[in-house]
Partner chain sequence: MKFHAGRTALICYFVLLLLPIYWMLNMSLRTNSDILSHFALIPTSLTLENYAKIFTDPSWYSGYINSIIYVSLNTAISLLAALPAAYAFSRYRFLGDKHLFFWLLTNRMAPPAVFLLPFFQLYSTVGLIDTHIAVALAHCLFNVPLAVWILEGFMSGVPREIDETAYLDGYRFPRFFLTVFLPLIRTGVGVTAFFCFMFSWVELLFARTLTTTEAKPIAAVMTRTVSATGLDWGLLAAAGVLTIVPGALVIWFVRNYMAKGFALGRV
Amino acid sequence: MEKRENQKAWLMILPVVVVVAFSAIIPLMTVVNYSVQDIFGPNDRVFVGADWFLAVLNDRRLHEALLRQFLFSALVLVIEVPLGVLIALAMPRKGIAVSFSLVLLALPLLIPWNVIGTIWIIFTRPDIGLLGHTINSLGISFDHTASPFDAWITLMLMEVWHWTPLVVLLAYAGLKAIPDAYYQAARIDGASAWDVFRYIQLPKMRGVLTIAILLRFMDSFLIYAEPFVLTGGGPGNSTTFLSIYLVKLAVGQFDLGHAAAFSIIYFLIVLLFSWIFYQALNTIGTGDRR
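May I have the structure of this chain only, in the form predicted on its own?
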């Protein structure tokens, strides 16, 4: 007699499915509804099909915001991932210094995102801010409210300070999981520090670094609160990323049809590039193992 599998475990995840349905699927379907209809009232709507999507795709301001977003996310990954790995490699492995270092690194991650923007507004003000006033006292003109270049520098400094600790913690966890036997074998073989990193530490960290890259890409691509509080998308539109442009479209102009279509395109872009990153990292890992 064939033994039947016990399917009662599915009942345990039913509450999660219900919560996800109300918190994600139903709002998403509402956005889909707005993206294909021009809604004037509760019983007054016109089906427009793909008109909103075509209008959004031909929006020059959207193209500019998309380029800024890609540039920002690329800079975040290029800076934070290598820097996080270097800091993790330099951290102590034993003793009370480990706990102290981990707590100190985790502090920026505990601060709410809107508070981060406020902190850096005060920190970089050219008149009273510690960083802004110091730079200007050296004879270097610095004002993130007037110069697009200074605004980008301030945003990158804020983002690196806020989120590099996440990469550090993930990389450090990967390093701690490496058995001492690997290092002992490397010392016996006379391997250099670079060889240890290249052939032992980096392969063993690949899993956590994949998570770090995916998280940082998605977070940076969806960033809103910090740049909105710090620059409001300015000066001009120099720091108007996709999220800020979407909010201006939906809330500022109350153009719900275009905003809904834009939201779906935004969502698909994040999914697509996250999948590309994941597949690329897995392909690199498979190639190295061969």
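C-alpha atoms forming the largest set that superposes within 1.5 Å between two forms make up the rigid core. Since this is a predicted model, take the numbers as computed values, not measurements. Positions refer to the first chain, counted from 1. Compared with the form predicted in complex with the partner chain:
- Core-aligned CA deviation for A24 between these two forms: 2 Å or greater.
- M12 is among the residues whose C-alpha shifts by 2 Å or more between these two forms once the rigid core is aligned.
Alt. form predicted in complex with the partner chain, vs. the form predicted on its own above:
Nothing else is written out below except the one chain.
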């Protein structure tokens, strides 16, 4: 059945628009305003046009941070989404085991982000941390404060540990929304497990997986607290992601205009890629929905 046209639907949307616009519009305009000025003090500012934007576009350290950011987000998506779907498929469907599984899954998601970084500092310490101690006692030297490679491994482990449950919970909720009749029909047709996944479960999970992929993309691209606490962007600059560099610029050098221009470009990059993902996920495989 087609959606009906109904302009009165705006009345149902209105509360959401008001609540979100209250916090969204004025701060965004203020940041745009900062980005075209050189600010020395509350009443001492000079209009500089697009200078800050040019500075951002020509900043080599920023380009490096951007590359790292893309690598990080790509790894996050490639690892967490398939892993999350697999775990959701393996989850129990009935009984008390479901309740316990759901609570267990939620645990990493509920720890404040700065605390996650702190816990992983000590968890990976070679002398008194469970992970660091175990790896080093296996005879492998592992220290994320010295080796960029180890720092990346640690960050990815932390990230996968922290956020895969989000994908699982969404995928699981999507699976639970499939009526039993679909499975019964598939059994009657003699469909294999793969067929069931490919033609029933995956299409039915499209909505929740779109949410999961976009959320994981946005949040991993904007990640700040966990790597900042765990590695501080080091060793060297090897884990300096965009947000960490942005804060260094905004707080360390107190260049509000520069940081604002950076924020806007940063925002536009996230926007562009989210839009591409959103469009792609909304159209991909629609031919399969019979």
